[in-house]
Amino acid sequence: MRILIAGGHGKIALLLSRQLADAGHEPVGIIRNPAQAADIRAAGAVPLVLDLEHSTIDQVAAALAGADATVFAAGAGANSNADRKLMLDRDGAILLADASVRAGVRRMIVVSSMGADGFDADSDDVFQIYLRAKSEADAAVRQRELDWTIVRPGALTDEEPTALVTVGKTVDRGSIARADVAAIILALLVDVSGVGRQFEVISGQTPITEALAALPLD
């Protein structure tokens, strides 16, 4: 499969690229900074320079030609302001979804955030704006004619993966290794059991494939 990953230089994206490449797939990492291309190649992916914050739907759709799936793993980053979180975490995800529809790429996986729908609509706190951006992006993706899956991980860590998780529509607060999130995305790409599902996930006691197979219907 040819998989285009938005936010290709992010930690989850680089881990996913390596896992996809090792499994015989063709990951393509979308980046806006050409200087990151070497890191993308080192992870086993093909770099694609494309700025989602300043591209049209036609430009993005053209870049998606020939893809089997897209993954939105982009984010404005911890030190970004509220405007950038809305522009990238929300509007970037929606642009990728709309471009996927236009390009006929039905499969889309979104990396969101645990508790996104619990944002405080009256707050101007940057973290609350981040949750709002994720929630509104997720809602928009759910409305598109796509085979979508929305993954809402808990606190992300760089610990060694365990391949053991807890998933559900909502789960208790907890953490999960980024490498395990990447493994979840890989499993979702090769198995259609997660289509049309949105779920939270943290580290747990259930093997990833078993946990995903038991996802409840909405």
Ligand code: NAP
Contents of the next structure:
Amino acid sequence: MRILIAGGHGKIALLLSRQLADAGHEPVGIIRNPAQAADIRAAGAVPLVLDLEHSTIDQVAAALAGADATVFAAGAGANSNADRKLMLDRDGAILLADASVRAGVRRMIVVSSMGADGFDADSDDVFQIYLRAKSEADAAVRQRELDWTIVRPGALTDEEPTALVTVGKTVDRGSIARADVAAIILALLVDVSGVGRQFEVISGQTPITEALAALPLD
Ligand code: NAP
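Switching forms now, from the form predicted on its own to the form predicted together with the ligand, please provide the structure.
Whole complex next, starting from this chain.
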């Protein structure tokens, strides 16, 4: 499968690229900085330069030609301001979804965030805007004619993966290794599981494939 990953140089994206390439797939890492191309290649992916904050739907749809699935793993980053949360974390994800519809690429996995729907609508705190951006992006993706899955991880760590998780419509606050999130995305893509499902996930006691097979219905 040819999988386009938005935020290709991100930590989850690089781990996912390696896992996809090792499993015989063709990951394509979308980057906005051409200097990151060598890192993308080193992770086993093909680099594709595209800035999701400054691209048209036609440009993104053209980049999606021949893809079997997309993954939104981009993020404006911890030090970004509220405007970029809305421009990338929300509008960038919606742009990718709309371009996927236009290009006929039905499968889409979104890396969202635990607790996204609990944002404080009256707050201008950047973290609350981030949660709002994720929540509104997820709501838009759920409305699209796509085979979407929305993954809402707890706090991300760079620890070693355990391949053991707790999933649910909502779960207690907790953390999860980025490599485990990547393994979840790989499993969702390869097994074509979790279509039309949105779930929170943290590190836990259940093997990933078993947890995904028992995903809650909305
Ligand atoms: P990350 O390492 O922060 O990577 C994000 C990537 O997005 C970067 O490579 C960045 O590239 C790229 N990006 C930024 N603006 C872009 C644009 N306009 N067009 C294309 N790409 C752009 O991400 P991560 O830590 O793997 O996290 C992945 C996702 O999980 C994010 O959506 C994050 O919000 C979400 N999440 C995070 C946590 C947490 O605890 N941190 C918890 C739950 C969910 P540049 O190098 O060009 O900036």
